[in-house]
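First comes one chain, alone, set out as structure tokens in the form predicted alone.
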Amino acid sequence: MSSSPVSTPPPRSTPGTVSADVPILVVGGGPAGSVAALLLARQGWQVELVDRDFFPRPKACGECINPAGVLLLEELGLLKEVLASRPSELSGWDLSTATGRLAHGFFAQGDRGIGIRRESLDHALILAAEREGVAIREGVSLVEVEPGNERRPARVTLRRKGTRGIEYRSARFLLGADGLQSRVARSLGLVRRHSAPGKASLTWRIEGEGPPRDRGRLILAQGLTVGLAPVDGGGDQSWNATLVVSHPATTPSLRDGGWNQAMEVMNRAQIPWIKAPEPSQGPWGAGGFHRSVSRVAEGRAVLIGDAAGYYDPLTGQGIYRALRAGHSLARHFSAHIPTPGSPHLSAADPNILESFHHSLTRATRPGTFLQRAIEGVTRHRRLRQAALTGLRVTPGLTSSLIRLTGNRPTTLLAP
């Protein structure tokens, strides 16, 4: 896919001002929503997916999939579609402070990560879901949600972008996969107030030549982090550059001065550019981070992906966790609903979503603990510098950390 600005194609279908029933309605077409929709369609469910944007579209993201995510895509039969956009293959990550302390971490032999544009990844997964029979509705925004209960279906109010026309849907199950600023979660009153440090990010697509293109780089500075990763394997020199800032003064000031901050950190870290990089697209912003929810299931509605709670993924686990959430939900449905596809309600349906909530919490707890531990160290200058020194002088330690954050703990002692 070229680096030219993304166009806005016409929607595949035109929603009217109608009321209709559907067994499963998915709100949000990112990795969590599209994979859940695709796998449920494979099981025989009739699935409709709505998203407020048109695909392909760019998105603020570090744009890397770790080795566990690559293996999961292969397991689901989706890796071929994803690789068709020729993403960059990653053999590991370099970690450094802004003062130049550098540690090299490698994935296990045979493992690989990939750097891929989010517009390419999300579009590939949406098209794969559509081929499985999922009805894709683009440019459709959520207005309001009623979660339903044992006797009543979930009900949503939708609006086509650029119109005043209202559309109503009733669903046996509603999947909220609409990201960090989830309208489903907010409409259901599930978002918690959070006292954790506020963060915001900016992502650019940049062109530049110099650093190795088989590795990502994470630069840890006081109050901010810069991530750098190649995102094309087709012979050009495109990179993802993401700046994450703690306590940004204002969003406009971050947008106006963010690139200068990112360049200052990269220069201090002595990134070996042959020619100074220049932004070609962006910036795209995201924040605030550290969102949590009181629960992920309410009535006949369930949250997955970033909508189910978000913790700043310095560890690069974000896309993997979204893919795994969609996969886990589909497996949970398969195990608890022997005859899929029916729009008819069952009194046990809310209990099925509640049990998924508990299994999801257990599954994500170790990763969240690791993320919090890493942030606790990187937040303080002396701890950050001591940790980088320890990683540099201890053989294999950086690779072990990279493999843990790549969700491949079984490879810690592998070559």
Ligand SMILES: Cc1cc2nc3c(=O)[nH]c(=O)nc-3n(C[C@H](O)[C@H](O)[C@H](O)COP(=O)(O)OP(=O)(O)OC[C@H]3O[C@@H](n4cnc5c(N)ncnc54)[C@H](O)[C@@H]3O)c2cc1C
The other form holds:
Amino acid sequence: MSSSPVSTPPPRSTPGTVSADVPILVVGGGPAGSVAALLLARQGWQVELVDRDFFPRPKACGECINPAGVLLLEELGLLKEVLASRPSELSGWDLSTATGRLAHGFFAQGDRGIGIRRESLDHALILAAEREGVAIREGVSLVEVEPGNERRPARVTLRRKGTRGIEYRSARFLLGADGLQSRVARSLGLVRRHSAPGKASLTWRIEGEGPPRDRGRLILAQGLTVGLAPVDGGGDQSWNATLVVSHPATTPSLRDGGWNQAMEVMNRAQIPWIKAPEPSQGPWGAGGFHRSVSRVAEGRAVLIGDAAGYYDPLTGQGIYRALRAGHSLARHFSAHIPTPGSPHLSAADPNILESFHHSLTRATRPGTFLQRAIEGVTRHRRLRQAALTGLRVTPGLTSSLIRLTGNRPTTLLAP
Ligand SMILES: Cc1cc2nc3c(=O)[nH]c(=O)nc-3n(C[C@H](O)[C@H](O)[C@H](O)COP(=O)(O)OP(=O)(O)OC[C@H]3O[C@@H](n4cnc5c(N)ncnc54)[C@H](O)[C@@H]3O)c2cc1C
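Counterpart to the form predicted alone, namely the form predicted in complex with the ligand:
Everything in the complex follows now, all chains and molecules, and the chain you saw is the first one.
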């Protein structure tokens, strides 16, 4: 992948106008950043994307794209590239307690989820963005942001991995798509302080045979959850196993004892392994979750994806929400900026981001409410068991829930 040198091109101002070095600078090449960059480049914008990592790279994640995410990738013409790595197709999820009580949920007919390694997904999207003309710069970290205003561009301080050299860059629009611990959000002072401790997680790639490979499994135990999903199609035996722990007090011992904990929960839940699986990659850690921001737009900077707030990995909606945010931002730009591409500042630019803030906040509210409700129920042992019993004995209820978390319309009781 190309990686241009750390340098600052000469400013392109013409008399009477103020210009930035680049019209759009995207920080972060996960699903939110790469899809936003790609769609904006398709509209004619000159886009530069920096990421502190080099692709392909792993990412702590359950690695399942829900049906709405799959449909969106198809709509954007990106599904073929994503499927090239031969990911697993998922027809639904099984939910169980640690004692093995099972409820089966199925996506609607014609819908499917995908279990895919993040190395493959994110690399496919970043290559697609590069093909659309986005300048991708890997190994470049954002250090600090000034958001700019009607008259001044956003300014960022960047550092290339392994060097002490600092680069300053200015942008007409700055997209912060730098994930859960967003430096852009922190640098802008937009992260809300929470008193409640968040969760922490460990993710492994494991090899094993036995469980059905067309479905994921979520095991809800006291204070922890284990997610298991196939991540390769075509006869491979790789799985993503993710352990999420509710109390960070246990985090220090997590890295050493985490795999044993995850295995114990899987054994109690009677996952039908033919032979005990072994981790082949990882673990990759993440946390704490439950992070929110006071606003997603400030001056000429806007946050999308996890950077704009994240609640809980439990419902597996993050990738869809990240793709959707990138898509919504690009649509918002095409609706409000008649002649894309220019690095010249317009005094109206911050208002455009402000109105995006309002529409994104409205659009994500129901999903966040659903996540909070599910998290509230699963946190308490009795409620969790009662809910699972309800799901098991009411035909169609588990499928309705699975379709809801798959961001697909559902009736109260799915057929
Ligand atoms: C344990 C766990 C399990 C999950 N399981 C699922 C699941 O099964 N399904 C699902 O849909 N979602 C899941 N999620 C959520 C999902 O991973 C995220 O919502 C999704 O990756 C968000 O995409 P993004 O583009 O916003 O950020 P990310 O994918 O995090 O990408 C951010 C990018 O920014 C880069 N970056 C960070 N800081 C800087 C910096 N300072 N300078 C430059 N670059 C920077 C990073 O290198 C990274 O490439 C899970 C999350 C966790 C933690």
